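Coming up is one lone chain in structure tokens, specifically the form predicted alone.
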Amino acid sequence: MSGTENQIADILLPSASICVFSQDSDTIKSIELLKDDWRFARVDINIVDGGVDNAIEQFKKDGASDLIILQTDDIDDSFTGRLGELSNYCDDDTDAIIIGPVNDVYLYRQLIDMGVSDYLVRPISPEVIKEVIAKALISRLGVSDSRLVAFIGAKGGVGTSSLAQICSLIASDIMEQKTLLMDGGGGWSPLSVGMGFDPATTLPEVSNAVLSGDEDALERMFHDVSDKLTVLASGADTMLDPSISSKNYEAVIDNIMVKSPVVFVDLSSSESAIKKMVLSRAHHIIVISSPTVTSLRFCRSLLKEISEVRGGDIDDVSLVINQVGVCKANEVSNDDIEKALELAPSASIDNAPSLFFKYESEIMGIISDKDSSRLVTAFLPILGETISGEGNYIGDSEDKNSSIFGGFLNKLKPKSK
């Protein structure tokens, strides 16, 4: 496979529906293997035991999918005629891949002229069908529906990095979303401590691998925390030297966005240019502040600047008030925060120093701690809306004598409308 073809096949494919019509066991087996491939995590594959007549019957009733894969043993005028009838029940941009019994250049040209994306001759290996499907889907849909979520604090010391890491664990372990967490802080990043890895690279090294197209080197720069959570293992940078440019950091994000459906970026220690770039293009921003006057004043200025870089829009900004209860007599209430900032807090997190200090160096353990259930409850609506557009995650009740995995996880469900 060429370098270009390998790059196409080595990205997370866009959300799409594929309907396969085949009666060949080997072809079906090759298609079935794709369901376990991470690249197809967002692709819905439906396999039907049948041919073109079954496709006509199904699409006449339900409408066509984004991509049709149709296998036939008979390539003649009657088949192409039936194929023309099938097109009556497809959208103009529906793609089709035909699998046939013979290698016929004239037939190939005829099918391409009819709008078929590709013609393959059986037997078809999983690698070939993966490549062909990837090309068809990317050509039709692009690779644009991954979600970029930015975490930024109104000031230092409000818990931005800890909450970003906790949210990545909630998204991956509870919401079961394939998630990648990265930090723009270079040598100031605390990510390696909380996620339990030794920094394997620097941001300039990551950028160089991306810009040179060295995917093998880039692959070694990630650390798998779990099956669904990966972190960019940066942090080996020198602390007092300048970081990479915002343009190069954006190139890193562009590379990662085609491989992971959910990308979290902790901006707490990033340089200003990187912050501004990520905030301008993030699908959602989580701003974290404490309920003190000083922090909220910074927060008001930050929200104004976020609005400016996003063209006056802060609809996709969630405000989280952390460390509530440190000094209640001197804290600003949520009602007053909303009036001052013209933005209601999406969540308020009680101060829990014993919980956070306990897991500072092993934050993966915080999710299974019984005292962390309020964190999950607070962030699930935000992340549900941010990641999937469904923000109504709730728990029926909370068992305070068990860990979150001891029952709370099973109680999470969408709120009935």
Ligand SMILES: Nc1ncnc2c1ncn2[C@@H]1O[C@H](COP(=O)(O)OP(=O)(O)OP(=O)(O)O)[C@@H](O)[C@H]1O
Contents of the next structure:
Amino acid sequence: MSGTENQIADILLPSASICVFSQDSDTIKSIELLKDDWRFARVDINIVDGGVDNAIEQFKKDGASDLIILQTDDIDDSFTGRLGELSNYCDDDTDAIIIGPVNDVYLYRQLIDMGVSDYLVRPISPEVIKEVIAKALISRLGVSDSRLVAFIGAKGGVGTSSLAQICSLIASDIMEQKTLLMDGGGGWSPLSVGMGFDPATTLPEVSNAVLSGDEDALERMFHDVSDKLTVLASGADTMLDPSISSKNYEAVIDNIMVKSPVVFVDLSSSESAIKKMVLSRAHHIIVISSPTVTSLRFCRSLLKEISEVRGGDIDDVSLVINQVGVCKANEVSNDDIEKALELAPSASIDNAPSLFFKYESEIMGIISDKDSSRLVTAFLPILGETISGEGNYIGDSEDKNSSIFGGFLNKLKPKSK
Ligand SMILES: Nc1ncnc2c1ncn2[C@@H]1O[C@H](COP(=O)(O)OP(=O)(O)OP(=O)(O)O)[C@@H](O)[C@H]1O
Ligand SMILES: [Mg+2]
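Switch over from the form predicted alone to the form predicted together with the named molecule, please.
Every component of the complex follows; first up is the chain already shown.
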């Protein structure tokens, strides 16, 4: 079984439309519950009080949904005949799940032969219906393409951790994206101080749980800051021992990427191998520098190395200049920064010691502070671009027809010819 299938219960499902035709209040209730389940946040569920005739009518008029769930009390030949007619209005890869009144092996085989994904006998528990739908959607559309965003400073102390935390709050609380923030800093992680929790674990423990597939242990290693923001609660590591390998850190990221649509990684205190791995994999990188000559020198070298690990381009890199105004007389202007780095800053953040120190150990409050509006406004466009991965899924089109949930019409058509 693949890692993805193992973790089916914890995956944000891909965007999809589901039409449910049922007249059974228990089934309808079970499916209604899915609308409040975060895993189904991108799944559009339309429930119709009706049966196969209503489905034919609706699909004829509006076209088919990605998945149809049809409940029936009639399982005679007239039903399978109507199902055949319904398939005329389905797309090649529309999936169908039938809910019927009896456990009938002959009927089950007949329906599966017709291309139906699954036949369930009522009553069905909400857990079963959730799992069956999740499997059908993942099999058809693949795993959601979560966004990995890396934050890295041109040098130490330029505000990388603070800005990564602020961005995760903007993404979750203002942009309402389910976001996960983690860092590779081990014992140097500032996350527990900023987000106000006791570090529950260490990076080696997280990586062991991932490698051994211990999802229960892993679940306890996260801290929910809010409905939409979760942080990996590492940081109990020793400070002076080596951290985990980049390969093991990558396994942790792989595990988290199937659970959260937006993953932010603060690389400021990470070892170089972890930095390099994350920078090569990230969908977007936010490089932070102060406007001083020293920081910008490091920044130029860093941008060059980032370009090398990413196959020669820095298209997905945003440059943020932080603490502008801290030492006006010795600062480099944005125009000169652009000339020197061949990259225009995407945002300039003012030096605001009173704002930053006020929230250093309670950063959750910063984005609602009256003095933070410029900060939020500066990041909104960057984050909009950075996390707009909606609708991009790793479809497994080659596998689609060979999967156990082959397309409804696809299987039905050749048999009816
Ligand atoms: N725009 C700003 N104005 C004022 N203070 C700031 C600003 N940005 C960050 N700071 C402050 O600078 C200090 C260093 O910030 P932070 O720890 O986020 O930097 P870092 O780059 O992650 O450091 P490290 O290299 O140690 O990981 C913190 O006290 C933070 O509050
Ligand atoms: Mg830091």
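On a predicted model such as this, the values are computed, not experimentally measured, just so you know. Positions refer to the first chain, counted from 1. Rigid core here is just the name for the largest C-alpha set that superposes within 1.5 Å across the two forms.
Undergrad: Superpose the two forms on their rigid core, then report whether the C-alpha of Y119 is displaced by 2 angstroms or more between the two forms.
TA: It does shift by 2 Å or more.
Undergrad: Quick one: core overlaid, is A352 moving 2 Å or more at the Cα between the two forms?
TA: After core superposition, the C-alpha of A352 moves less than 2 Å between the two forms.
Undergrad: Hey, does I274 budge by 2 Å or more at the Cα between the two forms once the core is superposed?
TA: Shift at I274: below 2 Å after core fit.
Undergrad: Taking the rigid core as the frame of reference, how far in Å is the Cα of P101 displaced between the two forms?
TA: Its C-alpha position differs by 5.4 Å.
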